[in-house]
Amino acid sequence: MKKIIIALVMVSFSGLLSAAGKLHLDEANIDLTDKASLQRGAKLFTNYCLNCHSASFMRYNRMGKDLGISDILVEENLIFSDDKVGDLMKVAMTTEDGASWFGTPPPDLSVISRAKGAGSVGADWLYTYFRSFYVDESRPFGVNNTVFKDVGMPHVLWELQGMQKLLNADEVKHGATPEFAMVSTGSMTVEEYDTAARDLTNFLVYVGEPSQLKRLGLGPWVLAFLVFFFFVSYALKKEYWKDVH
């Protein structure tokens, strides 16, 4: 229950400090129906995050099951370990190891996105994550994140979008849109580059609720059906009633 408390609050916080206007978010206009967005970003995932950051929520056959991936392509091109592909997606990485090398465990996101706020604004503020990372030679990692500040990771997708240096860091504090300079060019193009940030947050919104379509397209039905039974109940309250009355 504790746990439970501390995440809503973090949640609301997220929210909270993004609509004050504190923290410059993009919007990052993701659509969970594309499915080749969301294989493309799995794509990412595997290759980049899972090294570190488990998905312990996420089987890869479920997951290949809702992207229209076969088991046979998962394990072909999404498992790089001994894992199976009815396995979690779990890293190998212990929590001491991580909490040696970066500070602190490395943090599983299978619900990262709504850990980052309600609605939009955890794919608004993952997607600008992946795109705010700059050269700050005092970190240990060299770099920094104009979204988390001080992070404690390395910028894991540098060889597709490159380095970039901020200009205006005094401004930013204050809430004024990051401005960036590249450094050195990587493997995208910076629209490229933007592409692949949005597939990666398309996914990691999936992970964190897989049946959302399903919800959502059995919302208007169960509003539907509880419109009817109103009436319905309503009637045969009335039926009852009515020598009383």
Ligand code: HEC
Contents of the next structure:
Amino acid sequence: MKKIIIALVMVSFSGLLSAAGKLHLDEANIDLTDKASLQRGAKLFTNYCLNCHSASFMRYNRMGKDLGISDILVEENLIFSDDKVGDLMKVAMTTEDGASWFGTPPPDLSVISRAKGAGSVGADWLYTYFRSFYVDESRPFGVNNTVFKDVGMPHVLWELQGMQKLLNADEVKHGATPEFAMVSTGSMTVEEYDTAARDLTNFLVYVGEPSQLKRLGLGPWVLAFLVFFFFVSYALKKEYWKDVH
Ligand code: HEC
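Requested next: the structure of the form predicted together with heme C (HEC) (the form predicted on its own having been shown above).
Full complex below, order starting with the chain above.
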């Protein structure tokens, strides 16, 4: 009896824990074949993120080639340091500086979408993260985030999104969907900002596994080959067996 009670208590407790730990994520619905979206994402990333975060598995010119941007355009529009187009996307800031400025050094974002969850979870997390900064005066940068409690990163896209406050902080702790209200407007409408967050997420998923673009492009050709090969082998079979019957 005692064992059963303990087991029951543990089961209900773990249920409680998982309910408390459950985060509400919005669906990113990214499209890796959408080159225009990837290009916009690259622009946002190099403008707003690369001064703190690196993506050091990626070279500028590889990115340019994959996304259909020429080396010259990459150099003119996407490189803001004295890096060359063949360089890796690194930052000038040292880990020590990062740690002393922000408490935690800004991590490399090369594989962040996969680090945040398998399948589409990583993308959903990123998309939700970019849209979930809210005013919190108790934090060093005046903001907090519903999917990253006490985040050490400022809301770097506030000029685009504007600032919002969280209306249901207590419910969100127990897994409710956050409700926000704008306290100041940014240069983008809500829809425009959602698109920007999706483009940025799309770009980071691409950076995490650049060969995905190739694979996606290869798929239809592989299928076409299989169909073609089916007819070839069928004709061959007919040829071989025609004298047997
Ligand atoms: C001013 C410096 C700075 C800028 C600019 C910046 N970040 Fe950050 N970012 C940080 C810091 C510091 C952290 C670590 C926060 C922590 O661990 O509390 C972080 C954390 C993150 C994380 C979570 C990483 C993890 O391991 O959980 C993501 C994702 C992220 N940043 C994405 C971005 C993107 C995308 C941009 C551009 C739109 C950007 N950041 C711009 C400083 C910055």
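Note that the structure is predicted; figures quoted are calculated from it, not measured. Numbering follows the first chain given and starts at 1. Each form is matched to the other, and the largest set of C-alpha atoms that superpose within 1.5 Å is called the rigid core.
Enquirer: When the two forms are laid on each other by their rigid core, does residue 220 show a Cα shift of 2 Å or more between the two forms?
Expert: Superposed on the core, residue 220 moves its C-alpha 2 Å or more between the two forms.
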